[in-house]
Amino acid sequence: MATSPIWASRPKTRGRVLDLIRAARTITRIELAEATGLTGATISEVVRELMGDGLVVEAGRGAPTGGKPRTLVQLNPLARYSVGVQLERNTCVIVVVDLAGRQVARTSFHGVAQMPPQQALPLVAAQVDALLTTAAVDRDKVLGVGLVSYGPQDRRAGVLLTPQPTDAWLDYPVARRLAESLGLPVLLDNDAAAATIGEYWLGAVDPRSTYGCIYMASGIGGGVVVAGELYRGSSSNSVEIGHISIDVNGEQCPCGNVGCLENYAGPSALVRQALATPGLAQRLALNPTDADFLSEFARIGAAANAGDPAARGLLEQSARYLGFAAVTMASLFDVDAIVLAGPSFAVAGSIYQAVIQQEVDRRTFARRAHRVRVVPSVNGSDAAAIGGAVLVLQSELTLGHPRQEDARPVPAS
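Isolated structure of the chain on its own, the form predicted alone:
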């Protein structure tokens, strides 16, 4: 079984230095000392430890600065790997990433929602094993598995606090059971939070910035990162933007709130609206009995992109609602950017991006102080799965170990 690196000394310092090397791609020891405020001797010792563990390698010489060119260091991407598993209501996506967060293998399959967890999780474990074998990844280099799904959830206990997709999943120890099947540590986290931190790890945003993410798969979630740290809240069920009220007189949501954004702008809501639009359901061959409404939503998105006025009207209305949510996020957290991530945005992201940007430009409270950019995710439809793998890398390497208030990876028995 893979284990975490041995943090012989200064775990926080090692983690900070490793994260700086990751973010910079290549960097000299002098630049590391300047960035951290540590002495050159301390930096040299830490870098030597990282190189001894195989995490960092030398990468040639930097540009001359009047003296002897200094040696550059960079991550060794093949030194460690992690796995991300996105468990959706209708599908499961599994990715393997290297130490730099780059995807090296992927698979997906349907049908998990129709199974009880006792049957679904061994199937997921078998798919992970097969993917690692196919990718020829040394299992001893695999740090663990990031299992990401919708909320609410108890990350410390590794359980979902929702009876979705069926009652059997409520309070089921998903992290522990998957860890037992795989013989690898498993970290449970929210899919939107995972997608959010993945943007930071892969260098898509300024590491010093505050940015938000709106994540849309079968539901709508959100996340906020401040200088590389996820905003967690008191129970790590924060920034659930899909469950803010946009109609105080609206219908009650299963979450307990009323008039929730997800019930107006989410994929299932758009499918219902399309089925009620005269002629549209027939043109798109929508199936009112199909439980996989993401496929039906994809039909609407494709039609909107092709110029169908009714389909485009539905998507633009959804985008306006999401624009209201984006304005709320910007007003609460004063973000520099908002990333649109998830498979549903991958279907018709350009429409959503344009409309949400218009709403943010027009209505954000701090718009005269700075502009808030609305941008697509660098990780596309796999943002949550990749982010889940990244959370393992961050927890095990950059932090050295999870913070006390965060969930610890559930070890394999």
Contents of the next structure:
Number of protein chains: 2
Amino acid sequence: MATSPIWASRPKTRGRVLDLIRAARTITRIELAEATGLTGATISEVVRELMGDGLVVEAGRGAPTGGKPRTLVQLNPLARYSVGVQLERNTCVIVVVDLAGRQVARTSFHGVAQMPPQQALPLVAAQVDALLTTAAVDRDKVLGVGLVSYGPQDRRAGVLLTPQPTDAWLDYPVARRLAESLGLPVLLDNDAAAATIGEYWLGAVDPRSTYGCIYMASGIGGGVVVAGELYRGSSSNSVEIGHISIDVNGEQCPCGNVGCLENYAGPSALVRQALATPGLAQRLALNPTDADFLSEFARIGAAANAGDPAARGLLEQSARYLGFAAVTMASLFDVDAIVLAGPSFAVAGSIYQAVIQQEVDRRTFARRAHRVRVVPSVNGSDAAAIGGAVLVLQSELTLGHPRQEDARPVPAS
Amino acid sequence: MATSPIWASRPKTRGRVLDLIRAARTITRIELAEATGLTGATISEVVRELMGDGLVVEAGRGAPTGGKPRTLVQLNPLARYSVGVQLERNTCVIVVVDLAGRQVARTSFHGVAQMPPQQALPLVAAQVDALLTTAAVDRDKVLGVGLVSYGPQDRRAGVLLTPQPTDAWLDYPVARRLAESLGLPVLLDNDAAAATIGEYWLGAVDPRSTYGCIYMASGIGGGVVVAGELYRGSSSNSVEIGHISIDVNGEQCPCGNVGCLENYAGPSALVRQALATPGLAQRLALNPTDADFLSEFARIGAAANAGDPAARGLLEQSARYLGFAAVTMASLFDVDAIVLAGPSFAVAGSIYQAVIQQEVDRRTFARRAHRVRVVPSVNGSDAAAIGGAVLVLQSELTLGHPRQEDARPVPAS
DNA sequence: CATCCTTTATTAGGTTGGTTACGAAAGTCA
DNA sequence: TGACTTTCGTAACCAACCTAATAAAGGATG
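Output the form predicted together with a further copy of the same chain next; the form predicted alone has already been displayed.
Once more the chain from above appears, this time first in line as the rest of the complex follows.
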């Protein structure tokens, strides 16, 4: 890479300072000293180093305080870029984001997940290349690619642990192959986990808070952030909220559990329920054989927004089920807030938010200690893809990776 | 205190090394260097400092390796002590443990929780004093007291957040008052959280693993340990597994939620079910008006062990319900193991363990990544009290408390 | 059994990432 | 204008590690 070696020294402190600057958008050295507990002298030097790398620039004066005014510093968003690639059941979304996590380019296409990975990944790589070219992003400034997908996975190996979307993807080295095709580091992670950290990075919640995220696309996933980092657990397959049981007398799920949330509140369940509701299927022109049930789900959400009582009833019931999961999440993880992210919250997010907040207020065990707020996504439908890109930014910049090897991206070639 | 100032320098590293020595029982300097990633030189000096404080002693030679034999070091268990006080609904358990976490004295008594705290706490303090005296423990070597209780609490303030056991306990400064009475630092924490860290300290699981604990006494609680530390969440009221819903159509619980695990699988629920089972109540001489339902529960467990089919059926059903909670815990926290601790597992623990393991094997979502083992407690009925004492040891010795103030015990007077 | 080799433990000195102390710069206030 | 306040950089120092050399305690070997 042509860019200077970023982590010449004290990676941890530099990462912390950079993260604070990012979270605050503009901040002064004095405030950085207060936030980190370091002295002004150290902050001065760290900021100088960050400015030397071009990651940070000065941005005018702060409010007058009676003495020398504080100089503001802020991120130089154009200094680095990162790519997020989301593989969903039917679609693939690719985004390019700048250092601040803001989207600078986006594309999406269908069909790729049905192909075997040998065919799909070069296609994805070509799309990434094209996107970087049309967005005129200097490739030397691209830190890497965050590849996100659903289901259990082995993050270190960069491999999926279930035969989804098709059998051919099981155990295929997706991260390594994409890295080879692109000549960029690739980091594999769970879509919900990515969305969770993406919401943090772009300011959905107070950066100091412990919060959870419920991510709903085709399925339902989740994530939790503690002290600015994802809760990982033993193998990074944590917060699998779509397959917790909300009904011990419920139906068997292919995952092995019974009464899984996803089969009550997920988009496919809602479409199923809508098809079984007299009149609703005809009114919304739902297609009982459509494999891409997300578009059917979107129509139900739109009808609910427009005032269709049956559609609204179904959605509110789904929200109540999600409310139970949110309460479980709050009771187990003791979070300050729960973010609702992902495409399936995009259509009728306000209905979901209101109902889930109500359930959480009524049912959360630790509500005596503090309220749990339910907040909407800031990243909308592309939360997972943006989150994938953010994971790379965080891994390369703010975590100052003297962590385990598992957090490192697969290096290119 | 007459003991030397323990944390003269590098508290973090000293804490880490001390924790490794504790976990290994005996270990060599070379192994410590490998485990910490530090060099032999640094380990040498840290170990010398620990020996200077009397916390660690050399203990013979290791196996010959062809060169100079490694010298073994181990904890000096008699160097420090710690007290654990558990306030349950009906009983109070007090234990004194040594530096290795082994119990050196124990007492228990009834009735104290029914008194107002103004009356109860001096009584507890007197019992602690008596126990230390009879066990001939040098008071200068007592690091502090871990006070554990159930329900939501404000750890920093040392205050309970629910009117339990009686209204008088709500918001009463229990930690501060006990500290004043005893002249020792007091740390307040949740019983289940304490039990969880106690199992870790005494070796129930691999110290490197991420694991959860289900603690069952009168109620059901839980804890999770990541990288040797309790998962705390936002306000330390985490892993409240007794009040997660396992049935969205279940009955209302006073906590606000419906279908709470505790009302299906907890001891009081089991006694209720037993009373409703024809013949069983008479056979076991259960008393429908007994407020101390734990003794009734123990009789059901004993009958199940002895082969009574009705009792065994009830217990297995309870275990299956707990299995659902264990699966939820595993799916959300992605743990390697789940420990079953507390008095209510003491009677028929093997039945519980077998059934819960079976459920976890069948139903855990991430089982493709790794199996989740269900393991019995090493601390038995007194897990919470021992855990309370261990919390003090950990806070004072191995965490090297440059953490937030909330982790510090309330200092004496 | 004296010598050599291997491995462990300690000592000496260097590097890193912080600290405190102080002074220069850049404003406000009287 | 001059006194005062506050910010920011420099210099000197310190804690916690590191590397390299050395001492100590065995086993293997001629």
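In this text the structure is predicted, and so the values were computed from the model without any measurement. In this text, rigid core is short for the largest set of C-alphas that superpose within 1.5 Å between two forms. Residue numbers count along the first chain shown, from 1.
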Exceeds or equals 2 Å, Cα of residue 363 between these two forms, core fit: no
Supposing the core is put in the same place in both forms, how far has the CA of residue 46 shifted between these two forms, in Å? 2.4
